[in-house]
Amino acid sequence: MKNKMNARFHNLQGGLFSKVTKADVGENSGRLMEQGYTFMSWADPFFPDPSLPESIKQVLIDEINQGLVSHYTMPIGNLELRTLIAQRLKKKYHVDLDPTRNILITPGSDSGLIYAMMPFLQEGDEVLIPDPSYPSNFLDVQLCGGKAIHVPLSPKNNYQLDISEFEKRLTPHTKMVVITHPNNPTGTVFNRQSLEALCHFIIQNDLILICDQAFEDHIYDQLEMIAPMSIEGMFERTVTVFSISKGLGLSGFRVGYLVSNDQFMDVYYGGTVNVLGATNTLAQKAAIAALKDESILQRYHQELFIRRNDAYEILSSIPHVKAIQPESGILSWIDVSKLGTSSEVAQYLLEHGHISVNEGTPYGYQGEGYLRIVHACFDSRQKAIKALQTIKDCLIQLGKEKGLAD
């Protein structure tokens, strides 16, 4: 009977007749954790420890006791929050927004995400992504009936965006352009340069942009971070995703958020309800309480900043291994590439190290010998450099057996 389903499906596995690759698809992940292996491959800021700040749990109790979150929000959101969200990105990105007409609070931006998809995507459409890339970003192209063409990212330029690549893939069915921005998994911040000449390649070939910027509250060394729309002839054509779960640390919580320009925005709003629902009532109180709370961003900001050089210092150590320093957020990418697969290397950890870390293929063609590891789990900063060590040492004694010398 499975082949009744929607062709676009077809290939999806969830781990329940084949094994399957992501740390985030079917039961596996959850019969590791009951064995007590690490997890440093859920992109889930100081899990799987308790990290709840004292302001909004306070927050959350006192709405409980009231009773009233047992109660739908409208489904494009709470209008605080959507205030609230409006004032964060004018004073970040110096865009003027509506909250009533450019702003909807979503389940988390990776329904978000494919969503915001939805409405342009036809078969026979092709959408440009970079790879790597966030794997959602390829399969929610799939999954709306287009075609993901990939787009190589090099790490002689640390990942940057090289616009002849895009022009190289450039067809008549080229409709849209797809980026996670801080970069996932890579950690590049896309700079000024190569973001004006990607929005000048999309507004010269008439594409729509969509723009996951999930990572942007964590940015290292003064770097600048620029949001697409912000440039001039791109807020009418860019639709972006944004997310409270990396930034702030409430990943449990689900709540995202599009802002896009009106036009796209009413149709966004006329399909909430039969698409995505109402976001959770209590975790909207939660974001709300987290963004009048300045002090919970600086916090992190500062022990992830730390995090993220333990984490190179560490990686970059291991013989035969390449790390580059991430720019952004909360992820470590490595080249692994003369110790084997990215399979193999990331079986030889859970087995070895009993800890689970990302295997590089799932974020694109690029990926292939390397691993994704998340350094901000734990809530101690000791046990995630205990964790980076575990991984040093396995891969050290991997080479060994390699015989590679050191």
Ligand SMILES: Cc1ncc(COP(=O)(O)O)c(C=O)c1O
Second form
Amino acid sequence: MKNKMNARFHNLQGGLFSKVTKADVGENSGRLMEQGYTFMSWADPFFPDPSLPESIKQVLIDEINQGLVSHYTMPIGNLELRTLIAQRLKKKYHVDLDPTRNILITPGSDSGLIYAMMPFLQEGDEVLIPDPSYPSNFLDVQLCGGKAIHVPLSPKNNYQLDISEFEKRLTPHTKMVVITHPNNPTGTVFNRQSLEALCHFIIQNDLILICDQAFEDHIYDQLEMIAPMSIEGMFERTVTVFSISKGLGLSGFRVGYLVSNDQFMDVYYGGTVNVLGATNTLAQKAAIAALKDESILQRYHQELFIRRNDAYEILSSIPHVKAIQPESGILSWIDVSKLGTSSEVAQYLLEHGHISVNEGTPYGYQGEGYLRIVHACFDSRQKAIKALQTIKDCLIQLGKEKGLAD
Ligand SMILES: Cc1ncc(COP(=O)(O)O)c(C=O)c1O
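Any chance you could show the form predicted together with the named molecule after that form predicted on its own?
Next comes the full complex, and the chain you just saw is listed first.
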């Protein structure tokens, strides 16, 4: 009977019968955690730190005591939360948003990302997606009936967008571009030149942009974070996806949001109940508390910057491994191709270091020979350094086993 299911869903991993190699689907992670493995494969800052900022905790306690959180909010989300988001984005990107028309609260941003695509994509539509990037960008397009067209990025220009690579892949079927900005897994913050060229290409060819800014909060080295929706001519053709999971470290609450123009929001608001339901009421209260307490982001930023520096120092000192200095966030993307395939090296770390990292391959064709390491996990810097050092020791040992000279 399973063959009666839509063929687009046939290649998903993490079900009961598929061979699972990814760390973040199915029961895989749970089994490894029970066995005490070190987890550096969930893009979740400080995981598994059990603490919650005091300002958020107190709001949650008060809300539970009042009891109203056992009820729905309106499906498009709590108005106070939408208002705070509009203020935040005005300050950050100078965009004027009406919280009653341009913002939709979603249960996490993964659901927001696929919902952003759904109303646009029909069978045969082609979507240009930088490679490497977040695996769901490719998969979601396929689930919506579109065709994911991989546009290669290169370490030679620090993984910035090369518009000639987009132009080469443009056809009469191209409808959309999907980018993760800053990028996951490379951490690249697309610069003004890249983004202006991309937006020009999108406008010239009458395309739609879905821009996932889940990692926008922690940008290092005074780099400029530009939201494409703020570039002239783009607001009317952009849907931006946001999350409180990464910057604020609140992934467990499952709150994200979409931002777009009135025309698109008309459709998204209309379909919210059918597709997303409503976001958890208590979780939205937590998001409000988190956005009001600006000290949380500041504190995390300082700590994540230190963690980024530690990670680069250790990973870039491993013989036969190439590391790039992440420009944002919590992720390191390293080239281990001299030591083996992504799968071989990740498996070696699992067996010999009891550390789970991500293989590069789900991030696109450019991911073979790479690993993604979530360097900013754990409640303390010392634990993170220890785990990174274990990775280094294991990879030095692997190099020796492969007969590579130091
Ligand atoms: C680029 C990107 N977008 C979206 C998500 C989904 O995050 P959430 O659903 O927790 O908001 C992730 C999670 O890893 C991500 O890396």
